[in-house]
Structure formats: structure tokens, C-alpha cells
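First comes one chain, alone, set out as C-alpha cells in the form predicted together with the partner chain.
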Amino acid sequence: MGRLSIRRLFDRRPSVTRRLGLRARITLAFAVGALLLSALLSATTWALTRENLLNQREDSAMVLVFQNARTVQNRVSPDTDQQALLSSLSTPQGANPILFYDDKYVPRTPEFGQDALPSELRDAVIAGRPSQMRYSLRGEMQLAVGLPIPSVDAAYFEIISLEELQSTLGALGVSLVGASLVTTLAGAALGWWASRRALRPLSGVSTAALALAAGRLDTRLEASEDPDLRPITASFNDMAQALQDRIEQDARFASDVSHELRSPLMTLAASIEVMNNQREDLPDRARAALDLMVADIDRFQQLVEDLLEISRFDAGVARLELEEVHLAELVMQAVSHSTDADVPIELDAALAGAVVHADKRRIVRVIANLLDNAGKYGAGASGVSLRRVDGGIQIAVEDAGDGVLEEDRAIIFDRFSRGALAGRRGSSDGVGLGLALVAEHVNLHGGRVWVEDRSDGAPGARFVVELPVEDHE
């Protein structure tokens, strides 16, 4: 339930833009942004800045204009030569003028004639009304300007280029483009700043979740200063303490159960040996009762122990007992001791004087619960082996039974994986802690523990338990 309403609140967004992450997506929209922001600028600032120019070169061009159109005035005649006069007029560079008179359209330069005037500007100028317009002649911009002079019965236009204008503009806009491209960079580089800053707190709830998970039970994210993640860092250290809580209540209840199953069982096995001293008087229904007893209690008290000794596991509080361990002699004493003493042990030469730092008491029940456990489903231990490999020693146990199914592999170092086992590895003896408390043990010496086929390959599990050790001589 709790799952899912939480990820419901992140599954609002559409799915191609939650396919990008966070820190991708408040990139992207910096980003965004700022094109968005430097184009309408740039965009103004062009439009402006064009106006602007225009504007400015047509008033200048005007009053030449105007001059002209005046000399014109003054000096046209039918007797005139009109290529003189056209050419004694001042226009700047790149300036065209056309004289019509007589009906009749006389250019300066022959390729900007009348067919080069826009030919509504002409209509208009001749139905006397002064006009200026901006065109595109053969791929450049012109402004054209035609000015009619009634008391000669003529007209005067002219033609100016606003090529320069326009490679000044296109300069404009080439470095208005650049800018903007570099503001957009810098809007995302802004942005991946900001989420990184925005995101960093996240990243320490990741680091925290990480080792609640790994077991650190009393982690806790730093108070925050900041207003905003304060209720986050709150809530995830309410979250974990209640975890903590709940894992330690859980841990202490079962280790509390068996303090307290300890008096009646002590009492009980006390009983029951007196009993059982007295087990040739008894009626015969009444010793196979004992009988029972005598066996189970053994059960009963291996089980309590052992789910002692996996609640300080639990409890965090099971702490190595190091001492220098002549590893051969462990492995055969605990092999002799075992409830299967006759099982062949087969030692690497390289080890036979190796000393280890290591709890006697945990390696010894570890061998100890896997000789038991190849007892109880592998048809008892066929071989118990020691020898080194690159940075550890390895135990391994191997037993003739049928072995263990892959896919069983991983679950059968579970608490009580018996039942989840059962019809495979079934017995009904046995209590099920035994190989969750040699993982247990192993791991708290840094090493593990698995279970693969037997190396020979004859039917049967091989358990195998590797303990780092420091090289030393």
C-alpha cells in the first residue's frame, strides 16, 4: 500500500520526460529558458536596430534626394543633355538616378533604367504623388525614391543601394544568434549547477538509506538548516528511528523468549534425567513416552540456543572472540568431536602448521552444524577438506545425498528454510537455524559461505566456507 501511494506521486508526469531524470529535466528547462529569453531579445534588438538604420540612411538619402530633384528642376530643358546633367549631380555611393522626362525614362547607368524601379512607385510618382520605397532588386535591397516635378513636367528618382546596411545588419544578427546560443549554454550550465545544489541533499538521504539497508541501524541524516529540507530530514530520521525500533523490539523479543524458556528447560532436562536414570522400572508405554522426551528435549534446547545465539546476531551485538587458531588441529577436533567423527578429512599440505586469528567457538560450530546438516539431508558427510586459496582458507563440506537443487541455493542459508525446502530436503528433524548460524558466523569473520556440486561429480552438495586471512608466517 505504502509503495505504491508514494509512487503514484512521481508517476504524474508524462513518460517521455520522466525518461530523462531530474537533474537532465531542470537542465533542460534552464535551458529552454533562457533561449526562449535571449531570442525575444535578440529578435527586438534586431528589428529595432534595422528600423533604426533605415530610417536614418533614408533621411540622409532624402535630402540628396531633394537637392537633386531641385537641380533637376532648375536645369532640365528639352535642349538639356541629360546624361550630363544625370552625371552632374552629387548621390553618394552606390546611389542611382533616373530622370523621366518627356515621357521618356533616362538612367545614369544603363542596368538601373526604368524596369528597375518598382513599377507601382512609377505609377505613382507619375500621377504626382512623391514616394519611397524599399525593395529586393536581384537580390539586393534597394530603397527606391521618386520625386514628380510638375513645373517641368518631369519626375526624379533615384535608387540607393542598402546593400551595406544589410551585411551591417546580417553582422548584427550573426553575433545577436551567438549570444544567445552562448546564453542558453550558460542557462544550462546554470541549471545543472542549481539541481546539482538542489539534488546534493538527496544524494546524503541515498548515502543514509544505503546503510540503514547494509544494517547501520543508527543512521541519521545531519539536521538542516534549510527551511525546506528540514521535513525531509525529519521525516526520514522518524522513518529510521521507528525502523530501528521495531528491528531491536523484534530482536529483543526473541531474545528475551529464550531467557525465559531457559528455567522451565533447565528443570525439565533435570526431570527428565532423573527419569530417565530410572528408565528400567518403568512400565513399558511410559519409557517410550521418556524415550521422547529424552530425545526432543535435546532438540528443544539446541533450537533455544541456537535462537539465542542468532538474536545477538539480530541484536547487533555478537562480537568476535579472536584468538591464534591452529586451523588443522580446529578442523579435526571439531570433525572428531561432531556427531559424524569418522568422516575422512583431507588436509592441503600448505596448511598443516597455518595459524589463524579466529573465534574457536563459532568455527567449531560451524563445521559442527554442516557435518549435521549433511547428516540430516545429505545422507551424512563423505569428506571434509581444508586448503588455502588467493586470500583465504576454504573449508569445504561434501555429503552423498542428492544435493542441492540451483535454485535452492540462495534460500537454503535462510532462517527455518526448511519449510520452504520441504518435499526436497525433507526431514522432520532437525530446527532449521543451522546453516542461517553458519552464515552468520562466517560472515562475522569477513568470509562466506556457499553451496555448489560436489567437485568430483558424483551426486552430492559440496558446503564451502572461505575465511579471509592476513598473509603472515
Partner chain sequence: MRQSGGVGTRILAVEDDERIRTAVKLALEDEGWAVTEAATGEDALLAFQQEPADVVLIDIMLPGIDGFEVCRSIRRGSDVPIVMVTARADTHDVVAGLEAGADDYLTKPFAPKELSARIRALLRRARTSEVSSPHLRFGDLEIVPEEGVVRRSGRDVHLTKTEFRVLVELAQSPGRVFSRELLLERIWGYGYFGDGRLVDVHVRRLRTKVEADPANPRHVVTVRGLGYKLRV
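Please supply the coordinates for the form predicted alone, as a counterpart to the form predicted together with the partner chain shown previously.
Nothing else is written out below except the one chain.
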């Protein structure tokens, strides 16, 4: 039972407020606080004002009722015209007097007779107790006041309308509600402003983190004088420094290892070359072993060169050597030197004589790596295209393999990543550095590279390099 409760506790979905952003929650908290505070103040103000106005109205009404009761006491008799007596009384607007005399109720206004008075009030006054009562009559708030006049065996009543007072209180209530809404909006605006100021340091942390993720390892936060932010700034800078030290250490290690491997590799390559010159004198088994050694040495040399190239990017010493090149000729030469296969090349007519500023060596390496990737994993390149797009030029290499899965397209350009289908797509001699170098060379040019399905719908993958270059025709 306890396990079930714990599981339910952890399986709960986050509340609506937790799905909101931090700034939105701060703003909402300010708005709710302003709403509650203004509602409390408005309700208190309305209640106190209502009580004061009612008390004032009742006090003024009691003064007039006592005066009118004294007049009735002095003038009432069996021969008095009671209706005329009530009409001569000085009453406030909306007041309706009623005289009880000789066991009869005589109203000045027929609509406000005996039945208009609450029975509890009538009984109390007839019993000799002055009374007053607020009640609703025909949907309107009324104040009934009754005074016994024992000297003449009579009683005097007045029904005073409180509708005007209710209208005043209603207008006051509307004003207070409007003030509460304005206060709530002001609180929300204050919360938004305060959240922006409070979260501004976090925006700096976010920007710095993005810069670190983009490879700018020297990014640091400025020292803060705020005692609450100082530990965050110090921790972030320590983390960034540790990350930079670790990456630089790994880069130096890879570079040192690669450099140390070059000398014995050159010796091995020279020795293999000597042996290869004498391959006709070797038996068949020795030739097969020699071929394997030549292939492995070539692969090992390529791996070392790739690691050296990667270490230059990691060390931040990779620089573009820009020169004017005929792009169409460069692409055709790169294709012819990178593969023995007859790969069709499609050139945009607008780029036939285009001269661009680019690093010739790196562009050739990009095309060579893409063609090599197509040969290893895509059953060979089926076409290369060069065309102009808005703001740059696209170089695309298509293959006829199994394609690249959607979930692999974001990571296939990472180092040592070959995708889930790499083992099934032709040879598996690659180590996963070729496409990583493509991405590094393209990024150094300020471009981008991605993989997609073939444009003709056939099976395979299409690797696209987009370079934001300006041509100089």
C-alpha cells in the first residue's frame, strides 16, 4: 500500500502553474497578491461605508420619527382627520407614515398599510417597545421604525425607503471592483517588471551557457556584487574553467598521441612499401597478408590525420586560407580525385564561371569525405550537384544506400557516430570522423550541413552542404 502511494506521488503530473515559466509565475503571484489585497481592502471599505451610511440614515430617521410622533401625540383625537394629520407631517422623501389609533391602521399611502409592516415590528410596538427593522419589501430595502404613544393609546410607524442608499452603495461597489481590477493589473505589471530585473542575471547565465555549448570555452560571467548571485557566478565560472581545462587536456592528449604515432607510422608505411615492391617474390599467403597490412596502414594513417585535424579545431588554431577559386571546376576536380567511380555531376548554369572566396583545401576535403562516406555506407555516390540558393551555394552528394534514420540525422555529424544502419550499409571500415570533419570545415566557412532523403524519392541519403559565399564573377 505504501509503495502504491509513493508511486502515485511520483507519477503526478506537474500542476498548471509549474508548467508556466518562472517569469509568468512571478507575474501571476504579484497579480494574485494584488487582487487579494485589493479585494480585502475593497470589501472592508464597502462594509464600513455601508454601516456608516445606514447608521447615519437611521439616526436622522429616528430624529424625524420622534418629532412626528410628538406631533401626533399632541394633535390626535377621535375627532381628528387622521389622514390629514399624516399628510401634514414633515417626512423625508420616500417615507410613508402609518398611524395606529383606535385599533386601526391608517396609512398616508394605501400601498404602505398594515401589511407593509413586519408583524414582529407591529407586535413589539403595540406591546409598548420602540423598534426598528431593515427588511425587503417588493424587492426594495426598507427601514421600518415604530414608536408607541401610550398617552393616547396609539402608535406611530414610518416606512423609509433605502433604495437611494442601496444605489449609492451599488455605485461604490462598482467603483471598488474597478479599482481592484486596476490594482490587479498594476500588480501584474509590477510583477513583470520585477521578474525581468530579478531574472536578468539568469539570462546572462543562459547566454553564457549557450556560448559554452557553441564552443566558446573562454566564456565567463562577470563578478556580481549581489551576495545572492555571487555564489552562482563563482560556481558557473569554476565549472566553465574545469570544462575548458578538461577539453583542452583531451585535445592535447589526442594531438600528442597523433603526433607520436606519425613517426612509427611513416616507418611502417616505408617498410610496407619496400615489401610491396617485392610482392612478386612472395608466396600467395604472404601477398594476402601484405594486402591486409597495406589496407590497415592506410586506414591507420587516415585516422591519425583525422585526429590531428580534429585537434586543430579543438585547440582553436584552425584558420581559413581564403583564395579565389572556380567553384564548378573545383567540384569536378574534387570528385575525379576522390573516387574512381563515374559519378554524374549536375551543375547550375549560373555557377558555370563563378569565382568564389573559399578555402580550397577544406572544400576539397569536404567533398572527398562525403564521397568516401557514400562509398562506405551508401553503396557509392549516385550523383553530385552544385546549385545556387538564396544567400549562398549548395553542394549535395547523393548515395543509393539504405538512407539515414530520422533519429540519427541529428547525431550522425558527431565524432565517432556512424548511425544505427552503419553496420548494414556496405563496409564498416569507417570510425565516424569523416562527417564530423565535414561539419567542422563547413562551420569554419560559416555554413551548415545536413542529411535528408533523396530528392527523387529513391532509396538513399542526400548530404547537403550550404556555404554562405558571395561570388565574384
